[in-house]
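Below you'll find only one chain, the form predicted on its own, shown as structure tokens.
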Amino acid sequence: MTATPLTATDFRHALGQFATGVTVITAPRPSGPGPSQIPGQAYGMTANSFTSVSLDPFLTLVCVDQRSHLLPLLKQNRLFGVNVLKEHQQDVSIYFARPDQTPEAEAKLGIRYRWTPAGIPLLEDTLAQIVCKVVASYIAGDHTIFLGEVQSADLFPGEPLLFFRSHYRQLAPPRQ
């Protein structure tokens, strides 16, 4: 049997067989020259490449494309938010998958933030909000892997938004 070479499309389809939750990784945007931040200015990136790593200590990881606008923010701030989206937040996921983000577009979608005392923006009305401190980063291929130590986690009622075979999905009700 002759094996055909694996293509990027084949690889993507193979990985699409794994259902994931959908998160938005958030960080404060710089306000311009210098280290100061303007409260309320945030940047987010939709990510399904998020996972738990360890329970002792509490560690997570997220993979960020080298071309992402979020990459320099994570490198600079060393803190980030993880927002687990609810089943009705597909439009929020699509918005944060785009590089161009504006306060006007966020207002139109009803996106609101809760800011932590450390200055991390967290999306309101999500299933979970997790704040992580970057403890390590690794360049791997066309992404950087950020290892984050969990600083806090808040949980809220609802059902998750899922992604499977390149489409958004929802959980089916349990069989009786």
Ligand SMILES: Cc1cc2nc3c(=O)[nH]c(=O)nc-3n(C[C@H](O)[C@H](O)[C@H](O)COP(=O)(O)O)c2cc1C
Contents of the next structure:
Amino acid sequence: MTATPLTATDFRHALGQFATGVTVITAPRPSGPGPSQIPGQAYGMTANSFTSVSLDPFLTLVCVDQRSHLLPLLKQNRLFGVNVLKEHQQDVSIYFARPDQTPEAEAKLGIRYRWTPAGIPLLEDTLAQIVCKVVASYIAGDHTIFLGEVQSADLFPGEPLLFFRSHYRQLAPPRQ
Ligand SMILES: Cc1cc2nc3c(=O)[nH]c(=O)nc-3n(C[C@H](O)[C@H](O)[C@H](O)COP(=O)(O)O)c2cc1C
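After the form predicted on its own, can we look at the form predicted in complex with the named molecule?
Shown next: the complete complex, the earlier chain at its head.
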């Protein structure tokens, strides 16, 4: 019997069986002239490829699409924020999966930032705010893997937003 070749749809469905949390990777936009370079503005990208890598040293990774607006920001800035979304933040996840990000749209969604002394924007009202320093990057097909050494981690109470089979989900109550 000949195995049927795996299609891109099959691949997506197979990987969609793996439930994840949802993060927004944040970085400052570079200051300077130009319409997309407003000083003090943040850029965010929804990502569920965020993974723990090593305990000694504290390493994580995130995979970023080569075409993403975030990619040049991570290459330039070398520091980024990882913001773990709470269960009620599906609209925040959808917003940061779009390239057209404006302060007006963020105000409507109630999105607020806390800026670290090093100039990294972190999303308020999330489950965790983690700051990582890029220590290596690897081109992997149509994505780049950024290896991030954790500089700080702030944790907050709440429940996570989940992503499973291309849909947002919430945790069921724990079994007794
Ligand atoms: C739940 C979810 C998870 C995602 N995870 C990733 C990811 O890990 N890496 C990635 O490059 N894009 C991921 N995306 C897609 C990006 O959020 C987004 O589509 C892409 O950055 C387009 O915007 P841009 O061109 O401005 O960067 C994800 C989208 C969603 C909704």
